[in-house]
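One chain comes next, on its own, written as structure tokens: the form predicted on its own.
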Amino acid sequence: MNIFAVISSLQNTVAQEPFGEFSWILNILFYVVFIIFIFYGQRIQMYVMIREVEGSLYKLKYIKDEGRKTAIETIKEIGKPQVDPTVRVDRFLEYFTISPQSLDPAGVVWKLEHILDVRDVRFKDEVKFMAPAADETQVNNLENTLEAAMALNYIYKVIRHYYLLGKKTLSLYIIMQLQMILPLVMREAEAYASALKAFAYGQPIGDGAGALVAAKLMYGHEKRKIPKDCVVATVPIEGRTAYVIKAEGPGGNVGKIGDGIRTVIEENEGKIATVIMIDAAMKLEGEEIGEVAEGVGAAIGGPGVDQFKIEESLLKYRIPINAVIVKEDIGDAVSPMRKEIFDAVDKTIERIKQVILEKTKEGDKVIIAGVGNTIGIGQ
């Protein structure tokens, strides 16, 4: 309620009772708080959401420590090292990434290309070196768990940072868009908490809704590799030749989509008739969970390397692309799939079907890509 308020409601009050035997007591405090309330309201309100924000940070950093912890006693627990791998840990935490000089834009997708493949190769050597027993799939999985952890040491950092430039230059503005944020970054932080468990334990996440579906769909047929880190199998759907693409799994692995679909389409010549991309998305406030929408574009989240490659060799041909999302929340996405996300697999199948026989006459060739995390995926 608003002070000024406050205080002329009080004095009616006291108005109304003018011979009561404290009255003047009464008029005194209340001028005087009134008179703090000018010259010191604002800062009174800061040192309030000071404290809120110091709540939030604490919990933050119980979240960050318990993901730090996680990741330890999972690398301990699969990876059987003859050392502890707790400092190996802490630094992993650390690792940064500086993105490719973009001054000059051309050419700076195969830049930061390179710079992502020289990262995974690195965060991978990391964890065969913390983990020496772990197979390819455990490699991929405790990446993932270390990735997540780290995302929240970052959370964690960058919010703590913010809170103590702001109690350092008693900075109003700094403090309130912190505490006006925190609620965003408070969910995020949760959910990269729950994803750190579903790697840990090789679980399905929501972000896989693609590759499961690319996974159904080729249940039963030849698989072979593609590059990198993808597969794909020739399956017939309503009297068309399909090939249906999806990252490697069931280890954590997200491939390189842009790289599979080049090569399918180079394969053949480039005669083919649509390509259709299937992928989580963030929902909007009200919408269902597990909700089936469909477009045209390329579906792809990440840096843009990949729907890059995919956009360029679309263009080269022409070939026409659709896209068919199942909607969730950055909680759903990175967390154990939810009941709702696993039943909208059959519902985007059938979605598929609807734009093949649409788009696409009989004997034609499309690509069907399943994009997302593949952990507890296989094919």
Contents of the next structure:
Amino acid sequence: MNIFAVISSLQNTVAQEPFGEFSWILNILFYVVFIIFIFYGQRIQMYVMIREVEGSLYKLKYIKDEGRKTAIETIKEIGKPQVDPTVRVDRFLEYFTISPQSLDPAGVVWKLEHILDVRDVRFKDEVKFMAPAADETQVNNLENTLEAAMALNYIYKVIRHYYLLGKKTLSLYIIMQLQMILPLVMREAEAYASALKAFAYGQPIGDGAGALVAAKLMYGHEKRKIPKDCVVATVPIEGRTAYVIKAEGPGGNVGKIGDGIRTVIEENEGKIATVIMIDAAMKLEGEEIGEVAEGVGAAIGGPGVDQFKIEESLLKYRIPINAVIVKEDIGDAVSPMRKEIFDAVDKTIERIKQVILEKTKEGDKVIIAGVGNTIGIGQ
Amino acid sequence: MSRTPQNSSTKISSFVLVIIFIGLALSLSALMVALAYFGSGNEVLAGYFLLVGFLGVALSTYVLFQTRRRIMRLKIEIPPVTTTIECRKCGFKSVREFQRGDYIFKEVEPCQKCNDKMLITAIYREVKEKLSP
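Please move on to the form predicted together with its partner chain, as the form predicted on its own is already shown.
Every chain and every other molecule in the complex is listed next, the one we just looked at coming first.
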């Protein structure tokens, strides 16, 4: 039985009975709907998808506008500017960074580092100009707030670009791809939205798990500054000498841990038994938040400059490197620290002690580096 | 972040609202016509108008609720963040809401019990999640 026969029998049973002599109208209606679906089914499907994307775009616009508003309000509150910072904030949100040319990859890390340094200085200068009354910690927090607002602005603009492009060209493939990645994009945008508040208030975020471990280890011991934006403390652990490194807090700061580790290694002429890095890492769906895992390698995210420097320094002296990670998802990483992550800190310290006992002997020197944004975490 | 959205993207389009209310009015009229037909004894036509009226009312209310739901979805929930303050000497502990300027290992007001300086030892948020298998 073909599809037309099925439809005809359906019409006979459903339509003809109640409508009697007017049943031919329903017959035609059924055929029209059927033909429309044959020729325009895909287009209708596309319009449904466009509507869905449009809904998410509304939400993204709301999040982006709220982000901008939060940033402006925080600058006004903390920075006490003489003039309205709105225009400057709007200009800041449009800043971009061009990554270096990698056609000839030799030396690209140093070029990238230089560009990132220039960006960092430029951002800090802008924030200081916008918020003259802010102290060093507040400048770092405001910079992070603006960067989160900038990320939201960028996400919104990219999604809007593909939405308009898809609508203009009526390309199912553009709209379909956009609709497929939207759940992930929305998760990221919502994460940045909660990050904004954390940065504006200076609350510790999930990414600071590594920095918090280092802070707990170094609390009560003498600290000194090392390049760049990092602090180190010499802490006796299990009969070994541990150089505990973290970014200088409590302002929003990730520091240059690569430079910090290199400095300590050079100071000790490479006589380091092992390096242990602690960082927050992305968990897979289904894994517990705050789960602690152990491995080898340089546990550090970002553009890769610090990882490169650490690996180079370790290779020079053949120093083994261990990593302990605290698992969390993107939302937890940039939003105020969850209790599960906070509780994982003590478990991580236990794991570090275990690694030290297993991999080194008494009297050895070790480096413990807590990686991550140290916002809301002192030392 | 504001909890009451006043953003342009959160407003319901007045055009959509007009359409919804016209639909609702027409559906209610259909219901009234159905009642009139019932009175005059034409039950078949009354039945059709009743069906159309109920469907119209249901559809209009559904669309109205959907539009409102979109606005509810736009709100960003901000979980409360708590600060734990501890006295290192006597172990006295107090938990309060996070205040701007708080950070872990910050020395704060003296202890109520021993007058020694207290320390912020924890800042975190608690998330209550639904249990899943």
